[in-house]
Amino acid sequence: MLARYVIPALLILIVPLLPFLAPWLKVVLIIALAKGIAVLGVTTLLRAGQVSFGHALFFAIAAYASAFLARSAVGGEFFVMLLLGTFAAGLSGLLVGLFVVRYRGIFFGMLNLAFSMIFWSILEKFYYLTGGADGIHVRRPTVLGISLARAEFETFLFYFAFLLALLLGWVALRFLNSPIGHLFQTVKTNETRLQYLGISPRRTLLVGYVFSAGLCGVGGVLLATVQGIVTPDYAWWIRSGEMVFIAVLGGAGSVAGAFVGALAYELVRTYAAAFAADIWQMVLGAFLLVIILFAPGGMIGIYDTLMRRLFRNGGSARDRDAESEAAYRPAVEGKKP
C-alpha cells in the first residue's frame, strides 16, 4: 500500500509552487496553514477522546502576546514573537489544564468554552489595554533584523508556515506514537487500566493538553502576523467551533486531516463568500453535513476508502484467484467426512 502515499507526496511537492502558479492564493494558503497548525492541537485531544470547544483561548493569548511585543519599545522580531506567543499559550495551557483535566466528555468541552469566553470578555472590556472590539494593529515584524516589503514578507511567511506545518505534523505523529502518546490515547480507551498501572490519567492528559495549547499558540501568532490585526474574535466561541469543524471535516483524529480540512475550509469559505456572499455559511454547513452523513472519517477517510477500493479492484488476476481459493478451501474441507 505504499502507492497510497504517492498522491500526498506529490501534493506536498506542488504546494511550494502555488505562490508562482496562483499568486492570489498566497495569503489564503498562509491562513490555511496557520489554522491547520491550530487544528492540529484540537486533533491531538481528539485522540484522547476529548473535544475542546474553547481552544481559541490559546489561539488568542498567543496572538495578543505577539501583538503586545510588536508594539512595545523592544519592537517586533518575527521569531521572538513566535517564541513568546507559543510560550504564553503553553503556560496558559498548563494553568487551565490543571482544572479541566479533572473532567471528561461534555464537561471537559464546556469548561474549556467557559475559560475562553471569560478571556473574550476581558479583551472586550479592557479597551485601553486591548483596544476592545477594534483590536490591536500588528506591525509587520522584521525577520532576523531585516525589514521586508509586504510581498517579500508574505512569501517568506508562506514558506516558513509550510515548513513549520511539516515539522509540527511530524512532531505530533512522534508524540502520538511515543510511550507518553500511547498512554495519552489510553485515556480514551481504558482510563481505569492506567490507574491500575499506577499512572495518573490526569497528568497524562495534562501533558497532551499543554502540547495542544502550544500548537494553537503557533497558529495564533501566524494568523495575527499575516492579517496584521488581532481582535477579541480570536477568542470567541465561533473560532473554537471552527477548529472542531475543520478537524471533523479533514478527519477527526487525523494529523494530515487537520491540514487537509483547513485548506478545504479556507478555499470553500473564500470562494463561497466571493460568489455567494449572503449564503456562504449555509454552503459551509451543507459541505460539512454531507461529509458527516456520507463520510464520517472525513476527507482523509474518503481518500483511504478510494485507495483501498482502487488497489483491491486493480490487483492481478492471479492475486484474485489466490484470494478466492483461500476463501473456498476451508468451506470444501469442512464438508469432508
Partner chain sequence: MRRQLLMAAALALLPATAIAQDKPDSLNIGIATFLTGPASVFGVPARDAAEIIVERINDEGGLDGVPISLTYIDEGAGGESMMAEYRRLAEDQGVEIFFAAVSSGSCGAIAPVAEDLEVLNILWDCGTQRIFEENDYKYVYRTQANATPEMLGALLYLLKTTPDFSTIAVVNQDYAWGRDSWDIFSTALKAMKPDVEVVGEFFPAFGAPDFSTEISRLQALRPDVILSTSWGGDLDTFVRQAAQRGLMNSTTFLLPLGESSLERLGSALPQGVLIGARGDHYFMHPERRDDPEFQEFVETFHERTGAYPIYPAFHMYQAFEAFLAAHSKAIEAGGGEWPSKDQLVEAMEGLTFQGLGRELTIREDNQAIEAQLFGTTVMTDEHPFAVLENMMIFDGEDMTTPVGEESIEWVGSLTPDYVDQVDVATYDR
Second form
Amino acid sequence: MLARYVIPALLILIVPLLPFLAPWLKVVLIIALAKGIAVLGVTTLLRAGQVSFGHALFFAIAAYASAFLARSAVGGEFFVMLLLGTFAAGLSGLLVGLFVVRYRGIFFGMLNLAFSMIFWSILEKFYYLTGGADGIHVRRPTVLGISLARAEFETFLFYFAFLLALLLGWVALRFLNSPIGHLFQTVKTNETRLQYLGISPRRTLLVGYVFSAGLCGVGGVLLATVQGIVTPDYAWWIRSGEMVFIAVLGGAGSVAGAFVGALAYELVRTYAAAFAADIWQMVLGAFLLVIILFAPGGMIGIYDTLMRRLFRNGGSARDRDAESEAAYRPAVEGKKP
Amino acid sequence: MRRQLLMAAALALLPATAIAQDKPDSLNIGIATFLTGPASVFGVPARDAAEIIVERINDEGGLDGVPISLTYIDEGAGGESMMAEYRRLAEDQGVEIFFAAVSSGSCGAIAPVAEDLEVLNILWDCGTQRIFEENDYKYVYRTQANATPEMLGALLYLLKTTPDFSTIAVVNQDYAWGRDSWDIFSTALKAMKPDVEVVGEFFPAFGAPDFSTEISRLQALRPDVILSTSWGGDLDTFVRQAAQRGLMNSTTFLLPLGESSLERLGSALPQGVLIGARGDHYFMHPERRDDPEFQEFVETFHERTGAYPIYPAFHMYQAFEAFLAAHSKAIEAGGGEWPSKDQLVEAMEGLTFQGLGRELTIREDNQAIEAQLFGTTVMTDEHPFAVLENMMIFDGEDMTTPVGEESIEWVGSLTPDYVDQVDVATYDR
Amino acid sequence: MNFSLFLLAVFDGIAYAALVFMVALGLTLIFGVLRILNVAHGSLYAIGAYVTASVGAAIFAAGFAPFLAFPLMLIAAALIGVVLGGPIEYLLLRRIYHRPEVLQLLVTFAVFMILEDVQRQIWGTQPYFEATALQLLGNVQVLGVYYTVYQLIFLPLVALTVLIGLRLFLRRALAGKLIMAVTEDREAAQAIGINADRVFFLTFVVGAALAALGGALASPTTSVLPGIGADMIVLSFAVVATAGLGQIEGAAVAALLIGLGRSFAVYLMPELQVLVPYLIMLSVLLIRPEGLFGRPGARKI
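Return one more block: the form predicted in complex with its partner chain, after the form predicted alone shown previously.
Every chain and every other molecule in the complex is listed next, the one we just looked at coming first.
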C-alpha cells in the first residue's frame, strides 16, 4: 500500500526539478499549474454533483481585474494583483452564485454558460475599455516591489505556483472534509436530507460556489501574468469546456486529478502543436474519447486500478470506475423529468 | 504521463544547434503563421511562399552552403500554444531567427518575449502601428508597412479617384485591426476633408457569417462611399451579399485589403471597386511584372497552389529578402565570417532590401518604409476575376508616421493639401 | 426609428431566424429524445455547408442545370445524416447512454474537435462560396431596399415547412409516434416492445441531417470557411436553451425572438448585436429556468 504514495511523492519532488532540465518547459508548467488550480474549482463543484460550463467567467474576471490593476496608476505588484483578482472572482462568484445555486443539473450548467458568454461578448465589444478581441497587454509585475527580468520572474512564478497549488490542493481537501464540506457534498447525494436537518442547500452550495470561483480566479491571475496578455478567449465557452475536459481527464472529483489532468493536457497539447500542427485538435479529441470510453475514472482512476492490480488489495477496476462515475451521477438524475 | 515528462526531459538535453560565428550545419527559422482558423486564408499562402523560397535557396546550395529548414508555429492554436512552441524553439531548439506573426494580437505577445530571449524576430505581416510607437525594441523588426500608411494610402486613392463624396459608412471587423484602421482613416479624413459626414459605423463580430441586416441598413442610409478593411471570409461574404443586393451599384466601395480576395471573388466583385493590398503587392505589379525573378515566383506559386500569390505571400517574400540582405550585409561587415546573432541584428538597422515590389528601407525605429499600391477593379478577357486598372503607387516615406510621433495625433495634424504632397506614380493597367 | 425602418428590421430578423431555427431544430430534437446536448452539431452544420458548396461548384462548372442546387442541398443533408450521424450514434453515443451527462457532452465535444480538423484536411482553409441557388431566385424590392428572395421568402418558407412537417411526422407517422413514446418514458416504451435503440439511431440521423440541411441552406448566403461550426453551435445552443430543451415549436419562437432582437440591435445600437442572444437567453433562464416552453423537471425526493 505504501507504494501508492511513493509515486505521487516522487512526482511532487520531480516537478520542481523539471525547469532545470528544460527551461522552456517552465512556462508550460506554469500554465498547467494555473489551469490545474482553476480546474480544482470545477472539481470541487463536481463533488456537489454540479457541472459548470461557464467557470471560465471567473477565470477571466480575475485575469482582467489584474490586467486593469497593472495598467492603472497603482501599477502591477504581483501579490496585490493576485489578491485583487481572486477577490474579484470570489465577489462575482457570490453575485452569480446567488442566482445559479437555485438550479441543478443541466440548468445549472447552462446558466453558468450564459453568464460567461455575456461577459465574453462585453469583453469583445467594448473595445476602448477592454481592448476588444486583442485584449490587454499585462506588463510583468513587480514582486514585493522588486522588478525581475523575465527569466527570474518565471522561475519565481513557477515555484510560487507550485507551492500555491500544493497549498490550495490541501485547502480544498480540508474544505471537503470539513463539516461544511460534508454538507456541500450532500447536495449531490441527498439534498432533501439537508433540508430535514434545517440547513439551506442553496447557502451550502453558495459557499462551495464562491470557493470554486476564487480558485478559478487564482488560476486566471497566474495565467494572465505568465502570458503577459489577457484576451476575451479567457471567458469563451471552449475554455470552460477545457476545464471540464481536464477535470474528467484527471479523474472527476479528484483533487490530485485536477493537477495531473492539467499537466497531461498541457503536455499533449504542446507536443501536438509542435509535431502535428495541422491536427492538434484531432489528437486532443481522440485522447479525450479514449479516456472517456475506456477509462472513465480518468488518469487517477487508471493509476488506482494499476496500483490495485499490482498489490491485489481493494476492489476490482470495475468498482473503481463505477465509483468515480458516481462523482457525476446526480446530475443525470437531476435532469430526469 | 511520466513517460511524457521523461520525453520532455530527454528532448531538453539535446544540444542546441548554431553557436554564433561557427558556420552551422543547418539554419532553422521559426515561422509563426495561421495554419488553422479563419486567418489561415493568409497564413497558408504565406507558408506556401516560404516553402517555395526556401526550396529555391536550398536548390542553389543553401545560404552560403548552409541549408535552411523551417519550423512552423500555428497562430490559430491560440496564444498559449503559440507562445509555448515559440519558446520551445528558442530555448530548446536554439532557433535564433523568427518570422512572426500575422495577427496584431500575436505580435503584441511575441515582441516582448523575443526581446527578452534575445532572438531576431521579423514581424512579417502584422499591421498594428502601436508596436514601435509604444515600445523600443532591439531584436524586433518589421519588414513591411503598418496600418498608418496603409490607411493613408487608401484615403489618398479615394480622394484622387472620387473627390466628390459627402457621406461615408464603415463596416469593419470587430477587433484591433478593424477598430484601429478606422480610427486612423476617420481621423485623417476629418483632417483632410472635414465636410464629409460619417453616416454609419458597423463593427460586426469577427467571422460573422451574415451581413444581411447591415446591408439593409446601408441601403436605407445610402452613403456615397462604404469603407471596409475586412478580409478573408468576412470580406468575401460582405462583398457577395452587397453585390447580390445591388448595394455596389449605387455606392463606391473602398476595400484596402481587397487584393487578397480578388481571385476568390471571381465575377462576384463588380467593376469600379477601389482595392488596396497592404503595400505595393500585386501579381501584376506594374513596375515589377517583367522581372524574371517576379515572373518565376508568380508562376511557381500558381503552379504549386493553383492560385496567384496574394499580399501575405509577398510579405513572406519580403521577410526572407530582408533576412538574406541582412545576412550578406553582416558577412561583409564581419570580413566574411558567418555572422553572429548580434551582428545580424545590427545589420537589420537601416537595411535596404527588395522583395517583389519596390525597394524598402528599415528606419531607426525598426519600421520599414513600404510603398502602397491601389487600383480599381475591371473585368477583362484574360482572367475570370477582376483585375486592377488606374493603379497608383504611393511613396511610403511621406505616409509613414515620423519616428517618435504617435500615429493618430500625426494624421490628425495633416491638412487638405497633403493629397498633392505625396509622391505618386500612376499606371493605366 | 420610423415605421419603414421598423419593417426592414423585422424582415431582416425573420430571414436570420429562419436559418438559426433550422440548426437549432436538430439540436433540440436530439436532446428531446436522446437527452444529449450534441456539440458536434456545429460540425455537421459546417460539413453540410462545405459539401453543398464544393459539390455545387463542381457540378455547375461541369454545366449542370442551376436548379439542381436545391435537390443537391437535400441530398447532401441526407447523406451526411446517414454517413456521419449514423456512425457517431452507433459507434460512440450508444456506448455512453448509461453514462453521466457530462461524459456524454464531452464525447460530442471530442467529436467536434476531431471533425474540425477533418474538415480542414478535406476542404483546406480557403473560403468556399457557391450562391447559384440564391442567384436563381433573384431579388425583390421592399421599401426601396433590395432583399434576396432566397433569404426573405424561401428560407422562412422552408423553415415553416420543416416545422409543420416534423410536427405532423411526430404526431401522425408511426416512426414519429415511436419517437414520442420513447421521449415520454423510455422504460415504459421498451416494456411494450419498442426498440429504443432504433428510435435513438433514427432520431440522431434525422437530427444530424437537419444540422447539415441548415448548413446547406446557409451555404449560398455566406462564405464557408473553418470555424463556422463553433460559432453556430453557441448560437443554436442559446436558442434551444431559451426555448426549453426539446421544445420544437419553442425553438421556432426563440429563434424569432433572437433573430428580431439581433436585427433591431443592428438598427438601434449596433454595439449590442453580439450581446443580444445571450441577454435574451439569460433573462429567460433567470425567470423560467426550464426555458420559455420547457416543462419544469420534477424534484427528486
